[in-house]
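Take a look at this one chain, the form predicted alone, written out in structure tokens.
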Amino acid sequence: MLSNLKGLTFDDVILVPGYNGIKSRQNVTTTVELLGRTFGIPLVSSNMDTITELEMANAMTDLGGMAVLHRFLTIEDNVKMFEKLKNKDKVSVSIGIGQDGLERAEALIAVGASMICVDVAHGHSKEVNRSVKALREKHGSNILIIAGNVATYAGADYLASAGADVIKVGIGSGSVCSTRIKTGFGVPQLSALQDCRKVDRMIISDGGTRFPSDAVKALAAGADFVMLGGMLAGTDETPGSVIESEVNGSKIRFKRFRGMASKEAQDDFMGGMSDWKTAEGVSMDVVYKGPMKKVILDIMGGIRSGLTYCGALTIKDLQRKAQFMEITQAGRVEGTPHGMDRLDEPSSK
């Protein structure tokens, strides 16, 4: 059966400018309140093994954001890493499903973890529901539960009903995710956010963010936070060393970035790729970017400016006032720097 729904992602739309009565973009507020926790910026570092470990978590929380530690290490090492954090109340830990996931959660809660991210590729599942319920029944309101990933209202509502406080939205939209080309399933990220925001829970947009404008659109579409993976890849604070190699006669510095469902990650953490499954992620080298603070400041500059183009003082104002317009491919190209294409054309006088 063919659905009549149209799936839209960030490149398919533009935000329409509105009246602005704000004196300066410095006057807007990007703070997010999350069940007693205050975050100065609505950004989250992704729980990928090439993105968030101790250094990234400390850097992101120092800047006012949230960090989510990955779960691809032993429980003992996971506990040791968490204990070294500077801002423990702003960092979530990740767990999988089943007994191992619950054991990891208990070990981390015992040393002070209060945000738990139940994180699998397809969160609209019975096992995720069971894990969320088990944590909620045992710990009540003493912990904050993030759960995902989902891409539909039904999926978000299912996890909310199980006891999740925050829903992580995004299937197949990540920069190193190949789920859609391997399985044919997914929902374009903008449409996924607009559907999931109907559930009375806070939302993390996970995937599809390549430019600061995508973060603005994600927030306008209903996200409370935007999770960053590819945009932070290659920065100083990501795990792994800088690799130098020669490309076309020039020395270029790289860092490794990979999806957690890639063959390389499966080889490292799961003992190899089983015959009955396929990789749903890729591994790549990304150009070294330097300090992650530069990336964050650029994104936040775009968000603050975006708020003023909408005449919004807060993210909630943005969501209330935002008007999306669907655009053509020509309209999208028009909105990118394109003057260089005409350098060889004769000037008109």
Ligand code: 5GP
Second form
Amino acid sequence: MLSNLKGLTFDDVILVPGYNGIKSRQNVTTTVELLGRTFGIPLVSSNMDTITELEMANAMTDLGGMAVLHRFLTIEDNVKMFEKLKNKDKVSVSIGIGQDGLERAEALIAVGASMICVDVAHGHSKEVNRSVKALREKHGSNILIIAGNVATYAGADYLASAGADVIKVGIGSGSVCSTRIKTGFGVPQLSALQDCRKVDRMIISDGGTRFPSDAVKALAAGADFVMLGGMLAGTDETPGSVIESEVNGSKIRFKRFRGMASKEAQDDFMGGMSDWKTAEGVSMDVVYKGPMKKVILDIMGGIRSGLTYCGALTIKDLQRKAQFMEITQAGRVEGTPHGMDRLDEPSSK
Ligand code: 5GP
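Given the form predicted alone above, what does the protein look like in the form predicted in complex with guanosine-5'-monophosphate?
In what comes next, the whole complex appears, and the chain from above leads the way.
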């Protein structure tokens, strides 16, 4: 059966400018209130082993954002890492499903973790529901539960009714993800957000953010936070060292970035790839980018400016006022820098 739904993603749309009564983009606020916690910026570093460990978590929370530690380390090391954090109440830990997940959660809650992210590739599943329910029943409102990933209202609603406070949205949109190519499943990120936002919970857009404008569009489509993997890859604060190599005679510095379902990650953490499954992620080298602050300031500059193009003082205002227009490929090309860098410009003759 062919559904008549049309799936759109960031590049398919543009935000239509609206009247602006705000004097300066410095006057807008990007603060997000999440059940008693205040975040100065709506950005989250992804729980990938090449993105968020101690250094990234400290840097991200120092800038006002949220960080989610990855879970691909022993429970003991996970606890040690958590204990060293500067801003514990702004960092979530991650768990998978089943007994290991719950044991990890208990060990981390025992040392003060209060945000738990129950995170699997296909979150609209009975096992995630069980884990969320078990945590909620045991800890009540003492913990904040993030759960995902889903890409439909049905999935978001399922996790919300299990007891999740925040829903993580994104199936197949990540920069090092190959789920859609391998399985044919997923929902283009903008449509996924527009569907999931109907649930009465906060949502995190996870995957597919390549430019500051994607973050603005994700927020306008209903996300409360935007999780970043690829945009932070290659920065100083990511785990792993900078590798220098020669490409076509020039020295290039880069860092490793990989999908958690890539062959390389599965070899490291799951004892190799079993014959019955295929990798749903890829591994790559990304150009070294320097401090993550540069990337974050660029995104935040885009968000602040974006708010004023909409005449919105807050992200909630943006969500209320935003008007998306579907665009053509020609419109998209027009909207990317297309430098008129001819040396023989008529004016210079
Ligand atoms: P990015 O910001 O790089 O576009 O997306 C980051 C997100 O991609 C992560 O937060 C996670 O949800 C998703 N992701 C990470 N590794 C994999 C993988 O190996 N396979 C899939 N399908 N998604 C992944």
